[in-house]
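Below sits a lone chain in structure tokens, taken as the form predicted on its own.
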Amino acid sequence: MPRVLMCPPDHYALRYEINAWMHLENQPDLALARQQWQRLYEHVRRIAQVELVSPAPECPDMVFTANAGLIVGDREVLLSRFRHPERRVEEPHFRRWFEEHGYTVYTMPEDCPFEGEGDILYAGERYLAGYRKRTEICAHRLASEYLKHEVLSLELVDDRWYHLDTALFVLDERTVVYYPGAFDLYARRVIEEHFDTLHVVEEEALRFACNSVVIDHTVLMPAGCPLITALLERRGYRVIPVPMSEFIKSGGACKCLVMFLER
């Protein structure tokens, strides 16, 4: 079975805003919060060995593991450099989880941010990058180098589509599904070159349908994406809508909250 991170969301909550999508006026929920995270880890438990990293009080975007760091070896991770002051406290907790569970731990250099796979997604032969909004360019080579695989840059030009995987997620080796509207023209056709690709509507994009969880045949999408989930299950997938509501006020939604270890 595939192996995941996740953390649960004891210390949730939005205080600050560092992305289009948080607005302190527009609080979550934190009981329903908790509801729509634990539902989404019983879906991913069923499909996957789920992992837990313990959640730091003054860590309230802890929860988005995707962005904790990437797994680039055999117990070998790149460990995330924040953009945001607000989240590089989350940096030394996910040093000491990955210690702790035997993994060597590479970082980036401090004038180069980078947020893991929020932002580097496994394609296959290739991995495929944003950058622009949160992780930088100089990230890409360095992180080539660890994975020792092309990895394809990608321009995010839209603020509300600041990580590659809130904008793609990849279906399977061949297969990518996007919303266009948030790259530049080179990387659309840097995608369209490479994979073939099903395109996302603007109003499921809003809802992150490109921000799903993808384990063999089964797709976990935030729920109200009826276009893209039709398509896929003509593919053949299974596609389990899971209410995200409260985890988009800050910027997240499934595949924030998981992140991979072993596939």
Ligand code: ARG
Contents of the next structure:
Amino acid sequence: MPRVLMCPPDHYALRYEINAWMHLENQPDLALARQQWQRLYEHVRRIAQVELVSPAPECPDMVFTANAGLIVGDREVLLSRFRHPERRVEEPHFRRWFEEHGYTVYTMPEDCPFEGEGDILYAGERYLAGYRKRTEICAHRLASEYLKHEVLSLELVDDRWYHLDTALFVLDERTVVYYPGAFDLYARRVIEEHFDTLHVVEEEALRFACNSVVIDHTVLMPAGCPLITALLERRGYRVIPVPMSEFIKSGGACKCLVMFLER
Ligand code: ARG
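Switching conditions: you have the form predicted on its own, so give me the form predicted in complex with arginine.
Whole complex next, starting from this chain.
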């Protein structure tokens, strides 16, 4: 079973605006958010071993553990260096969790924004990495040294898809599911040249279809994405729709709430 990290939504809230989805006047229903998180958690628990990090009151976005960092080796993690001060307060909490669990913690230089598994995704022999919106390209080079694998840099060009994991997920080592409109032409070519692809339409990309968690042949996908669901089912995947409306108000959904510790 894979092992993942999640953070209970006790202190989840919308207190600032740091992406195109977050609007202070569009507050999440926190009771509903808890239910949605719990439902996701129950699904994940059936197919993975879930570790929990304690939420901190001053960190309303700490639920999005994909941004804690990136596993780069056996009990080795490259800690995130958040672009926004609003999220930098999470770094010591994630660091402490990793240290207490026996991880060696590496960090990026001060001037090199890096948002962990939100922007660098495992794709078999190589990794795919997004830049421009949150993570900067300097982080790709350094991550590639730690990972000892090739990292393909993909430029994100639309503010609504600001982390790689909002616009793309890896289905298996050969196949990528993505929303082309989030990437520049060159990035699209790079993706198409290296992988078989399934394209997500804009309407479903806006419902965070690309922010799905894939474990084996199960895909935990934000609810409301019938077209990509049908394509995946035709390939033999079991797609489980999970309502994520209250996290989408903060610019996140299923994958943002889950960080892979072991595959
Ligand atoms: N409100 C959070 C932020 O703007 C959402 C993070 C979503 N995480 C992700 N991996 N896409 O940073």
